[in-house]
Structures are given as structure tokens and as C-alpha cells.
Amino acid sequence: MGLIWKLDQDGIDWDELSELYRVAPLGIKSAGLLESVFTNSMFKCFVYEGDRLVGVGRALADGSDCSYLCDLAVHPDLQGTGLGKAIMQRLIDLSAGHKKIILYANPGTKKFYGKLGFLKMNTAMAIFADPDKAIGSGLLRAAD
């Protein structure tokens, strides 16, 4: 069966989408949270297996400087297959004409993101609502 892509949200349902990212894994968020960020959000994708969401990211971005790839999720059923590589794309298509297109990964994930065009940054810095958490799983260092 192909893919569907949908790029806006009418009809999705959060409670499937938050399922989608409590497998995927990637942590457990609320039906609500989600529907508040995509919706603030200047592009998103949501790919179905007939009725099944199978993977989903989103941007938010101003027009014209920055885009922010973020939230992308593929189901395990379909990790491995290209997918998540596809929606990354296909929201770095929807960001062209940016000054700049920037993501947040996981560690571990620098490999993928480099075959996508993407470059490690030097001036990169962020405040967490759970400092401690963040470094203790690796995504932020202390300051020095």
C-alpha cells in the first residue's frame, strides 16, 4: 500500500499522533500540546499507511530567515525504510528560500542529519525547563 501525505492538520486525530510519539519513542506528549504546536507551526507532514499514521515532522518558521525542523517521528513498523528521511525533505523543501534551517537532534543522530546537508553549529546554546534532565541524557552540557 503507498503513502499518503497530508500537509495540514485538518482531521488528524492528536490522540493517534501522541501515540505515534509515545512508539516512535520519543516521550510521551499530550494530545493537547501536540495540537497547540502544529498548529503554530508554518509547515508540518503527516504521512499515512492507508488509515494508519505512520510518521509526521513540522517547522516552524517566519517566511523568511529560520525555519526550525523539529518533532519528526516515524512508527517502528516503518523505521529503517526511508521515511523519516523523506518527511526530513520534504520539510527542508517547504523551508527553502530561509536564510537558514535549523534542527534539534538527538545524540546519535549527527550521521543521519549529515546526509540530509545539515552541519553540526558552534553558537548553539538553549535553556531547558529540566536543565538537569537535558544533560543527563546528553543533550546539553554545562556551561563551562
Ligand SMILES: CC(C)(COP(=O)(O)OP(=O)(O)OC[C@H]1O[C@@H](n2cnc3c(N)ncnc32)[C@H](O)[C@@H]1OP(=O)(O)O)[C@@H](O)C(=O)NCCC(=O)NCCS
Contents of the next structure:
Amino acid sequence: MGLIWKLDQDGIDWDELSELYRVAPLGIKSAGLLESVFTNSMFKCFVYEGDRLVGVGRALADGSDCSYLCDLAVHPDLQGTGLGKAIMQRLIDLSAGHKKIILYANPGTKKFYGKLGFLKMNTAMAIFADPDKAIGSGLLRAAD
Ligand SMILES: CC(C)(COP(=O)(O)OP(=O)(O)OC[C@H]1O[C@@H](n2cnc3c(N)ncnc32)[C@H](O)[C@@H]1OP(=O)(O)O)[C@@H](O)C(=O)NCCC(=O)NCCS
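Having seen the form predicted alone, could you now give me the structure of the form predicted together with this ligand?
All chains and molecules follow, beginning with the one already shown.
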């Protein structure tokens, strides 16, 4: 079945999106939180196979300097078919003109992003709401 791409959020079922993140898996994200963060994102990609949402990603961008790509997920039934790469490439294309496109990878996905041209940042740092959890999952390194 052909895939249908949607670049706006009109008519998005936020509960269906929340379920996609749960099964991908990319964690538990409530429908309300998703509606808020996608509304505040300049670029968004939703991919459907028929009526079923099978892929998603978004970019929090300022229009000229920085575009931050995040919340990429592909339904397990379609993982490994090139859809994740295609969504990332679409978000990169939409971000054209920004001086930098940044992201951080979930542990285990660095090679996937490397194939799309992302290089490691030497000085990236972050403040997380729950630093202990982020350290535990390998996203952050404890202070020296
Ligand atoms: C990570 C994810 C988005 C990748 O999407 P996908 O559709 O399965 O990946 P693709 O089929 O587009 O893969 C593109 C290329 O990356 C490679 N690749 C995909 N996932 C990879 C991984 N975890 N590690 C290393 N390489 C990977 C593929 O082998 C493929 O290589 P090729 O171009 O040489 O053939 C998807 O597996 C997913 O949703 N995972 C769960 C949620 C998640 O971790 N999201 C990322 C948050 S940072």
C-alpha cells in the first residue's frame, strides 16, 4: 500500500499518535503533550499507510538559525523499510536555510543518524528535567 504524507496537523488523532510512540517504542507521551509540542513546532511529518499512522517526526525551528529534529518514530511493522530515513530527509529538506540542524540520538540509533550526514557535536550539553533518569538511560553523562 502506498504511503500518504501529511505536513500539517489538521485532523491529527493525538491519541493515535501517542499509541505510535508507545509501540515504536519511544516512551509514553500523552495526547495533550503531543498536541502542545507539535503545535509549537515549525515542521512536522505524519505518514499514513491507508488510515493508519505509521511514521512521524517534527522540527522545532526558528526560521533561520537553528532547527532541532526530534520525536522520530516508525511503527514496528514498517521499521527497516527506509521510512525513518525518508522522514528525517524530509525534515532536513524543510529545514533548508537554517544554519544548523541538530538532534540527539537515542542510545542505539547513532549509526542511523550518521548515515544521514549528522556529525557528533563536541560541546553539546543539556539540562534535563530528570537528569538521573537521563544518566541511567545513557543520554547524559554525570558531571566529572
Ligand atoms: C530509529 C527508527 C526511527 C529508524 O527508522 P527505520 O524506518 O526503521 O530505519 P530505515 O529503514 O529508514 O533505516 C535507514 C538506514 O539506517 C539503518 N538503521 C536503522 N535503524 C538503525 C539502528 N538502530 N542502528 C543502526 N542503523 C540503523 C538501516 O539499516 C538503514 O541503513 P541502509 O540505508 O544502509 O540500508 C525506528 O527504528 C524507530 O522508530 N525506532 C524506535 C523509536 C526511536 O528510537 N526513534 C529515534 C529516536 S532518537
